[in-house]
Each structure stands twice: as structure tokens, then as C-alpha cells.
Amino acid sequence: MKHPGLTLALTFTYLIWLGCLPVGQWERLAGFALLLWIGMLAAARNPLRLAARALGVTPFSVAALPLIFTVPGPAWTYLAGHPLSQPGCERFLTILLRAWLGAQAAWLAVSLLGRPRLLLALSQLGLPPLLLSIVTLMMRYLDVLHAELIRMNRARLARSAGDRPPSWWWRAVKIGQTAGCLLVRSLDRGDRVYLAMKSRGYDGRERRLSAPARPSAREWLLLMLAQLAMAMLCRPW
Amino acid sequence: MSLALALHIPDGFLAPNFCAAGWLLAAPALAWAAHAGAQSPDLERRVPTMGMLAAFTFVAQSLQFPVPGGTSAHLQGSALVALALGPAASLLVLTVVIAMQALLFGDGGLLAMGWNVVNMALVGAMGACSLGWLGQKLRLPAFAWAFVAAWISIELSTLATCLELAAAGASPLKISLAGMLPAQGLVGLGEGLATAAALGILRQRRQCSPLSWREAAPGWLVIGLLLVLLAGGLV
């Protein structure tokens, strides 16, 4: 899949089908995982690496942990005297696995597209021009501001030597002052960038050198086949 | 466990039709913000500023501050951007930031992004603007109202997240409230101090106009709605 818009569309539809999957259908969930990992292998990405990176979403799943106690149903096992309900455990595990697979799918899309083509994909999926301009500028200046912040942090650390650790509120205020300085510098830089753009003929519109390539029939076919496979796996009806 | 991740809902938690409801809530707000942006006479001048502030918010979120009790959390920046830019522009900036966090770092899901925008941009930023306006009306010192606005806006975002998780059947309301509100309240202390300090620097160096009732009104609507839903959910 080379076309940026279709790649992102495929990712979104994968997430939608995955979300439609009923709770506790482990074979179908495995089928979805298999589809994703085949896709990764076809795109020459290492499934193990992406799967390990996607484990980063698991801390949020703690929010769903109470389900294993609160969903009514037969007790599956006992933890320190508290019954763990079986439907609750199934629901929690389904949520955990869906979040894990969803994060892998999103990362596969980003790794396939890369930053510049991600912007193209967003515009092909109909992102409003105003938001697209903000995203484009943000991507361009992300690394610049990050480098600025690293310099500021280094300078602050160099200035604040002391023989005892400062209190948490003092540190929070200092972090805030760093953020404030960076905010002022970002606004100043925004003004300078605007003047530089204006002097080069900027009138508020984005322009492209050439129209992006249209998706080929093969890519449409691939998208449709993937939908068919996911629909067969999901079968919400 | 990182407390910071607790507000970005990943995919898989909420059913697709529930995610669609989040988008349906976020879309009109974004359309209003884009319309307000397009109406402003200096739109072409504001676009580079908004892009730069989106990059700023993204970068500022890598700043870690200590939380009383031993852990640390990252700056969220929604209250800071909202108090510096006003609700409409900050809604656009924060939406872009949330979208890019989901796309580039897997922080929050793609389908669940509608709800993440509602929680952090709509509730967090607009709530901060309303509380900031109230603080200005009451003639509180600038440090005090910025602190309170940022602190309460974090709690409002957390409240919205808990209500959504409860409505989606992913987490019971009372348990998630009891678990998340105090934890985020501690995080909010640091966030409030940092936001107030950052705004102090901004006000020293640049002209800042006070918040108007028109900017504060949508936030009061959102806060009122949240409290009604909370009362309905608890009873």
C-alpha cells in the first residue's frame, strides 16, 4: 500500500472493525492480530518490535481493572478473598488486547508513511486547510523548539547547583518559568516566521508543487479485500 | 504507572458507536473554533502563531514536574494555551496536538480521539478560560487565578474522562472517580503552579488582553453540563 490516504483509511477501518468485535472472541481476536502481523511482514516491518513498543498503552488499562471485580457473573477465581468475575475478566482482557493491537496498527501506519506523507494522507482524507496548515507548521518547528528546550534545561541545571534538594513546589514553579520563557520565545519565533513567509508571498494558502498521485486499482482492491477479511472475522450480525 | 497517560483514552476501550458520539461532540466545537479563526481579520498572521504554539505545547509536554508524594507528571499545557490564546484558538491548537500525539506516539487512540479532544481541549481549555475569567472578575492576583484555573481544569478533564468510561461500561463511575480525581488533583497542584509561573513570564514580556464574557460563556456551559451528568451518574 503506497497511497498515503488509503493507508490511513485502512488503519482507521481496521480500528473500527476491531472495536466492533464482541467480547471474549479469542479466535477472532487472534485472526485480527494475524492480519495485522501479516501486513507488517508484507511491509517489511518487524512485528515483534512494534508489538513491544505498543505495550506502552497498557498503563491506561488500569482504568478498566475494576471491571474484573464489578461485572456481575460467576466467580472465575479468588484474589485475596475477593471473587474475580469471569465476564469481567473477559471484558478486561478484550479491552487490553484491543488497545494493544490498535496501537500497533497506528504505529504501522506512521512507520509506513513517515511525517511528510502523513500530512498528505491527512489532507487526502479531508482535514480542513486551517488545521492542515497548523499541523504542517507544527511538524516543521517541533525539532527546533525541542532543541531550544534542551538548551534552556541545560542552562537552568547549570545555574541551580545547591547542597540540598529543592522542594517540589519550588521545582514546579521553575519548570513553569521555563515553559513561560519557551512560550514567549515560540511566540517571537512565530512572528519572525510569519514575516519571513509574508516577504516570500504568503497569503494564507498552502500550495503544492504537483498534484499527488492517484491510488492505483491494485491498492483499491487491497483495501476492499482487507475490508472483506475483517468483516468475515468480525461478523457483528 | 505513569499518571500522565491517564487522560489519553486508547482505542479498544470504547465501542465504535460510542467513539462516533465523541466525534459528534467535538466536531461542532471545532467547526465553531475554525469559524471564529476564519472570522478574525489577521487569520494569515495567526496561522504561523498557532502552528508554533502547537509545537510549543508538544515540546512543553516533555517537561516533567514533581508531584507531592514522590512521582512525577508531565506538563499538560491545555490551561496554559487556553489562558494565553483564548478558547477558540486553543481548541484548534490542542486538537492538533492531541491528534499528533495519537498518530506519532500512540498516546491515545485514533477512534477515541473525539473523546480525547472533548476531555482535554473542550472541557480542559474552555473550563480554564471560564475560571480565569471568574478570577479576573473577582480581582484575584494573577498568580492565584491562573493556579486555580489550571488546577480545576485538570480535575474537570478527569471528571469528563471518568464519566465517559462509565457511560461506555469500561469502568464504574464511583471507583474511577475515587481512583483518578485525587491522583489528578495532586498532579494538578504542580500543573497549576507551573501554569501560573509561565503566564507570569508571558505577561511580563507581552501584552495580554483580559478574558471576555464571550470567551468564558461556552466554558460555563460545559462545566454546568458536566456537573449535571455527574449528579445523574452518582444518583
Second form
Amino acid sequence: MKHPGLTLALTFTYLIWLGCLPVGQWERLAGFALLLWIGMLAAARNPLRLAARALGVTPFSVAALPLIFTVPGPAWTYLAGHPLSQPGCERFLTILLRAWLGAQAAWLAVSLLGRPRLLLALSQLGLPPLLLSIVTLMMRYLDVLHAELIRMNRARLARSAGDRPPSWWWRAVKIGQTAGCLLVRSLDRGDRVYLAMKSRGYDGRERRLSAPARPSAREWLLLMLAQLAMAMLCRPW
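Switch from the form predicted in complex with its partner chain, shown above, to the form predicted alone and output its structure.
Shown next is a single chain and nothing more.
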């Protein structure tokens, strides 16, 4: 799918349908995974690479780990004398797999669109101009802040040479100081950038040299077929 807006809309709807799945429906989760991996192969993306990259979000699902102890129900097994609830384990595994599949869908959308087309997709989906300007500036100046952080670290290392490596406490203090200095510098840099943009006629509106292309009938058909397939997976059996 080449149209940025429809690509992002398909990603959002995939996440919504995925969140509507009942707990413990492993066959339906496998169906959603199959749909996603078919989309990856159609987009010439490596499913194994995206699946491995999406594992980075799984540690955040540990917040749902207490469910295996707190949800009432029959015990599935015992861990150090504590019963593991079968409904709690089903909920936790469902949350874990949803997060993993959702991260894969997000990585696929980002790899297909990239930064410029991602902003165009948000504009086509009707994001308010103020929010679009905030997201645009944030994405464009992350590289500037990253380069500033690299220069600060290089300067710190040049001033902290010694015979022995510094202690962990010294490192922790310096990391906190670096974060504070980076915040102050980013605020100062933001003021200078805004004044420079205002002097060049910036009024908060996004301007493009050419109008974006309209989606084709084939892309609309693919979007509708994908929605139908996900609705069939989520329907009550």
C-alpha cells in the first residue's frame, strides 16, 4: 500500500482490532499474526527481523505480571508455594502477545513510511495543525539533540581522564548533570530556532510543494479486505 494515510489507518485499525480480542483466544491471535506476516512479506520486509526488534517492548508487559497471582480462579501450577491462577496466566500471556504483535505492526508502518511520509500520513488522517506542528518539530530536532548529547559526552570524557576508571557513583552524578544541562540547552536552542522560523515567515501551518496523490481503488479494496478479515477474527464464535 503506497498511500501514507491508508497505511497508517490500516496500522491503527489493526491495533484496535487486536485490542478487541478476547482473553485466551490463541487461534485468533495466531490469525492476526498470520495477517501481519503476510503484510510484511507483501511489503518485502523480513518478518523475523521485525519480530526480533519488537521484543524490545515485552519488558513493559511485566507490569501485568501480578495478574498471575491476583486474578481469582483455579491454580494452573505453583511457584515457590504460591498458586499461579490459570485465568491470570491467560490474561498475562494475552497482553504479552498483543504487545508483541502491536510493536511489529508499528515497526512495519515506520519502515514503510519513514519520517517525512509518516508526517504526511498524520496530516492526511486529519491530525490538528497544532499537534502536527509539534510532532513535526519534535521528529526533526531529535537528531539535533542527539548530536548535542554526543558533543557533551565527548567534552566530559576529555575533562575526566585519569589512571583509574571512575566509580559508579561518579558516573551516576555526571549522568544527572548531563541530563540537566541537555534540558537547559534544548530550551535555549528551541527559543533560537523559533525566532529564526518566525523571522522567515513561519505561522504554524504546514506547506507542501505539491498536493499528495489520492489513494487508488486497489488500495481502498485492500483496506476493506483487511478490515473484513480482522472483523471475522474478532466476531463471537
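Here the rigid core means the biggest group of C-alpha atoms that line up within 1.5 Å when the two forms are laid on top of each other. Just so we're clear, the structure is a prediction, and the values are computed from it rather than from any experiment. Residue numbers count along the first chain shown, from 1.
Core-superposed comparison between these two forms: the C-alpha position of residue 176 differs by no less than 2 Å. After superposition on the rigid core, the Cα of residue 125 moves by less than 2 Å between these two forms.
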